[in-house]
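Let's start with one chain on its own, the form predicted alone, as structure tokens.
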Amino acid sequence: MICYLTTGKHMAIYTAVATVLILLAVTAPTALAFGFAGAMAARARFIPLQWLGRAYIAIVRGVPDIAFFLFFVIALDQGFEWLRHKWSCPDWDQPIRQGNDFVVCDAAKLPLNSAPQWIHESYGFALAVLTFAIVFGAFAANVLFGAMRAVPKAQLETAAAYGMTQRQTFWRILVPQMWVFALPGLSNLWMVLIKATPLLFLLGIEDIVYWAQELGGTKNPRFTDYPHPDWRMWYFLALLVFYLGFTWVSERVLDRIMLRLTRGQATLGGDAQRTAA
């Protein structure tokens, strides 16, 4: 069994686990940045910017995730190639849209056909990160927008009475206090993001679900590395243990963060800590 689990093909599923972890590590702060920008835009006093922020939140949250992953990535990829085409091939005299085909010059393709395989994989991974960040950033923006509105107005009025500017009030009073209201929603969003990682296969990335299906399927005697019957149940059981363990660790970490944020705050968590002390 050890020999079977260390074949060359099995190294691919271990690499896929690392890909999922890297995706989460990169996507989470990127989505939070999108969410923070969207929340700031939604509460801006400049009306066009406010409409833009609220439209971003409403549109992305209203579109099913799978539809967004199926169509948005293609549009994003073609948009990048169209811009490169306009810049790199100004003398192109043929239409870009030829029926169902999207045709650009060779110099505008992303990545180039001559590029090594790791560049193709990195480009696909970057598109995945950007797509995940845009989708989950809209949900994070909605959570942060509500958290900003939950901060007591008396805190902001007191800051203004002490002579703080709007910028100082925002960064020194509003932002530090909003996290305690935002963390429950962000915690749920983190769990949803973990469960959404199998959507990577829609973006052409061979994730752990793909390899569990591939390696667990029946292997006939022509399969040189250890033929076996249908073992997909055991592979998906291993995925179940992986995801449950990961979410359990995440819950413990998030509980510690919540304890740290509620310390000294005028919330139920802060009151409970003061009572316990």
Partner chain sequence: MSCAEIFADYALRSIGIGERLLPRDNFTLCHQVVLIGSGLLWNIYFGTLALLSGFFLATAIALGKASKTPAFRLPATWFIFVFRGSPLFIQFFFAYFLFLSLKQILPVFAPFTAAWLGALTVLFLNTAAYSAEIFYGALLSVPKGDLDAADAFGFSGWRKFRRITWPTMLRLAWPAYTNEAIFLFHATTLVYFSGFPAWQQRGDALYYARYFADKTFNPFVPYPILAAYFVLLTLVIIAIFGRMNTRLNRHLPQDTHPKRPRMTMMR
Contents of the next structure:
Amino acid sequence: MICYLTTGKHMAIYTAVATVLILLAVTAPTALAFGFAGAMAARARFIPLQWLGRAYIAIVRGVPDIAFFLFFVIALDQGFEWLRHKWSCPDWDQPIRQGNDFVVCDAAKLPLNSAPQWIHESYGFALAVLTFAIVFGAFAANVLFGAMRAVPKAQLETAAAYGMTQRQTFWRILVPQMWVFALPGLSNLWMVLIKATPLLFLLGIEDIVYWAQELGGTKNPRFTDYPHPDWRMWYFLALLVFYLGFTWVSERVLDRIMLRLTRGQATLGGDAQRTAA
Amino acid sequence: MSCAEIFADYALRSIGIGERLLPRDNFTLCHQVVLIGSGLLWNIYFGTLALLSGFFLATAIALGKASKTPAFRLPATWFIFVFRGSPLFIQFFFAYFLFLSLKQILPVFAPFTAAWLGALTVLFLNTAAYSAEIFYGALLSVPKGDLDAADAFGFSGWRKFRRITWPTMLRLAWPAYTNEAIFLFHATTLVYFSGFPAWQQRGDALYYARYFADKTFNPFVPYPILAAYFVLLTLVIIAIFGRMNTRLNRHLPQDTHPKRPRMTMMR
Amino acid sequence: MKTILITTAALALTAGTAFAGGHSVVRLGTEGAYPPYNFINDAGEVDGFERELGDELCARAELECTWVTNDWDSIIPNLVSGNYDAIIAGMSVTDERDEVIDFTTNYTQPDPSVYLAMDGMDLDVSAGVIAAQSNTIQSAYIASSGATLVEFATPEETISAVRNGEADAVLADRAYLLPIADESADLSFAGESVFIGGGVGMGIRESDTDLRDAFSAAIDSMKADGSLNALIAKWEIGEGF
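Can you swap the form predicted alone for the form predicted together with the partner chain?
Shown next: the complete complex, the earlier chain at its head.
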């Protein structure tokens, strides 16, 4: 039994667990950065920038993530290669689109065809992170946009009365205070992000659900030393436990952060803490 | 073939009306727009019915979670935890498996292995769990003063709930609930993608988009069409929910900006 | 991109600079989920008929090759987008595909598709319920045959559908179903086999004619000396040449 779970192929699913966790860890701050930029753009005074921010939020939020993943990575990859092509092969005379083919000069390939495998893997990983970040950044932008508006107006007016500039007010008053309003939405987003990981295989990352399907499927003795019937049920059960456990831990951690953020805030929760203390 | 003819042949293809065979070659933009739009009918069907039915279960579960009786509180809490804590992908897998096994024992379950009922059931339970969590959060924030006032007016039991607690809860939960509705419609694309088999090539919008992507080997046409449809659908949802929101808040003074409700829950 | 390198570079007898079409390294894209053509073995590496074939072809064409796996649905878009240089994934040569990419000469004979059903099933292939993997040549065939088509996302699910009675039979490539029929006491072939696709060839970008010619030449040389037939027999792919 134990031999079943230690084949080289099973090592792949254990690696996939690590990959998924690392990806989540990297994606969360990246998406937050996108969200912050999006929210700032959406409330910018400069009208075109404001439209850009609002269009980003509205469009990306409006599209199901699967639909987005199915074409966006390829587009992103081609976009990067095209830019690099323009940069590194200025005297290339052939068209880039030859019929259906997308052809860039060898030096513009991302990564280079001859690059070692880990570079290819890291590049794929980076693209996946970027795509996830763009999608979830739109949701984060929506949450942060709401949170920025939820900060009491009086706070900002007081800051202005003290002679703070727009910029100072934004960074010193608004940003520190908005987190407590944003946290419930952001926590939820984190939960959604966790549960979007089964879609990673669309982005070229062989995630845990992909491997569970692959490993749990019927194995014919002709192609393996460890044959078994359809065991997907058990693999999926393990995944269910993994996801529930992960959610449970996340909930605990986020509750703590919320408690910490509420301290000293002029909100109901903050008042409750003060009276309790 | 003109676009009008294509429309006549394929506009209802996803529910089995019209041309039996899908187009095989000479795919025009019109083919793609019409068929993917036809598939959207299923997304609307799943989303609308799951949302409507899920609403009632969600209210009950939210009350259960807020209840002081463990017999109500524990099952409600666990139901929410399991459905919110696991990917829909996995829920579909287990549901299909379960319905297949039940079908062997009880023939009543036969229709559940088809997407129109089976997937609908999963989506119904899923959205009920998410909405219940939103309603639960809102229930806890119902101002104490409102309830005291209700007591003072002699409201009690069902009447107090129906006239005071429930409308206030809805009002507080509405923005987050709007988000949940959007996510639910997006989640309907998973039905044929991973969970349930497609019979007779009757599928949802994503099913047809993949069909065209597979036939033309060009993902850059069908998926953006699908995306555009969903952006439109999302705008419609936001408009409808916005109307209801105005209705829910109509008794409040409108000149002072009603405190902008926070986006708290999303999937 | 949608490409994850799984295995080390194939052995290559490159004496330095024998490149085809300017490729320093040729990346071979496969699915890794379609035994016996290609699958991931216990060690986590790409294995199967096409693994052995591809390594041998690269050696003969004096190319340095690496293996990459990619999801079936996007295997052609990723090829034309340049994320790997050749598809070697049990892909039948069809007119539709040939319009978008080029194929080398085929390295298998056209593989018939067969119906697999429960033992003793009286199968009516034109009126029964037939399962197939979605978006395959088989699903398109069933749709036009008059039978009730039911499509599943993975081949695994099509087999379970037959077992649990959701479908009367499954239609798929013979080479894929053969080991399953051999190992399952309750399943057997039914009805007549149908020829849907052409033989299997390697898919190459249309702009990459040098590479296509290099591989075609290598395949021809393997056909000529009988080594291809030996591989086909070893993996029970079907008829030899």
